[in-house]
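Here you get one chain, nothing else, as structure tokens; it is the form predicted on its own.
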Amino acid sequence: MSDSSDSEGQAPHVERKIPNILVTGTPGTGKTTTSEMIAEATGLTHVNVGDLVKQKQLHEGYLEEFDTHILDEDKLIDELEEVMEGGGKIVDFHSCGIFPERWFDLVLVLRAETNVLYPRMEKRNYNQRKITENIECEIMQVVLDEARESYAEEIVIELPSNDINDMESNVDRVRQWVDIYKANHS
């Protein structure tokens, strides 16, 4: 196959001076807390997709049995397209396959042990069906597999997120990575 046919239908990778990072994982793995900590440590801007979906009405209604909004993926992508162009964003969302690969330079998949995850979801008052589904997703590593299928292998990193020590270690690793990325792309 020629080089031109390999890239047909794909947007070219954009070289950014400041990276975009996706933080993903099963609900309750610490995405928002970790994203906020990374933003503070690096100066990047945190984008909480769940909050954005609610604030900008980027959904098609509410699914009562799972206590969640039904995401309108097209509206979300349209909303974020320009935001992502300049780099410097930390996107926090429980699903990752919906985002264009070109948006991210690093994809972090947070993982937590089920005995840690379950009480976190209970504390959020998730209904039993939602807890069960999310625990099953974590056991079956659904989000990790989705990330590996959606993004280049070398940018997908699986990180433990069971306690504050894990989170602090993860943030330190990401801060170091961002510093190296900036130095290599300046």
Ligand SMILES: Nc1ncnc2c1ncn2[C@@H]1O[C@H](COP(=O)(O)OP(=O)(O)OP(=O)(O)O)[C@@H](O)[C@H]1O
The other form holds:
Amino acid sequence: MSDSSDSEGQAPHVERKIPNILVTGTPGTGKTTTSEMIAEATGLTHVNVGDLVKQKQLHEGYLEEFDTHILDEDKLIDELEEVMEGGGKIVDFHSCGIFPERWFDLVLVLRAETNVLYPRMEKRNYNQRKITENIECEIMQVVLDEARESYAEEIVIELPSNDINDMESNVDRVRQWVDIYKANHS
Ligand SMILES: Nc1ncnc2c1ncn2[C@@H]1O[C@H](COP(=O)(O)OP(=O)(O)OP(=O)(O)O)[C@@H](O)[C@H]1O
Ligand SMILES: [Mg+2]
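Structure of the form predicted in complex with this ligand, please, following the form predicted on its own?
And the full complex, kicking off with our chain again.
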């Protein structure tokens, strides 16, 4: 568990009327597309952490070799703390252990097969090193393990995201889950 996690293995204790959902997974697994669709279906607000980091300069520079920004975790957590308090957020990020456990009511880990993930990244003109790293990360289920280490077992859900049918069924499941959550917390 990361340093920024406030509770030691305890379930989230904050009662929210509208839930916060974390959508995580290896780059290219469909987090942003799925989050936008969930937002549309539920009325929750999509927070794209990667975009926020760039917009608000929540980084300590750029790592050319890996074509990525070095995240300033403390700045990011400070920036999001108030945003998360109200509930109703869909947080979209490829890493999940950095956030406080208490922020989330549901953690979705999107998964994709190598044969669909590879062309998705090629299409985005990722350099070869980044593609290989991400493929290895997906095969070794790094993000899923990180999620299971960081959040209560019962709120971490692994979802296939290989094609549009998977995506639609994932969005529908989440929509139903949000409806039940809202009914139970009104
Ligand atoms: N389940 C899916 N079925 C078909 N296409 C998909 C699926 N998931 C993602 N894609 C496609 O793959 C590409 C990457 O998706 P998206 O941008 O949502 O991924 P991401 O997880 O947000 O990536 P990143 O971590 O780089 O932000 C997009 O072109 C998207 O349309
Ligand atoms: Mg994205």
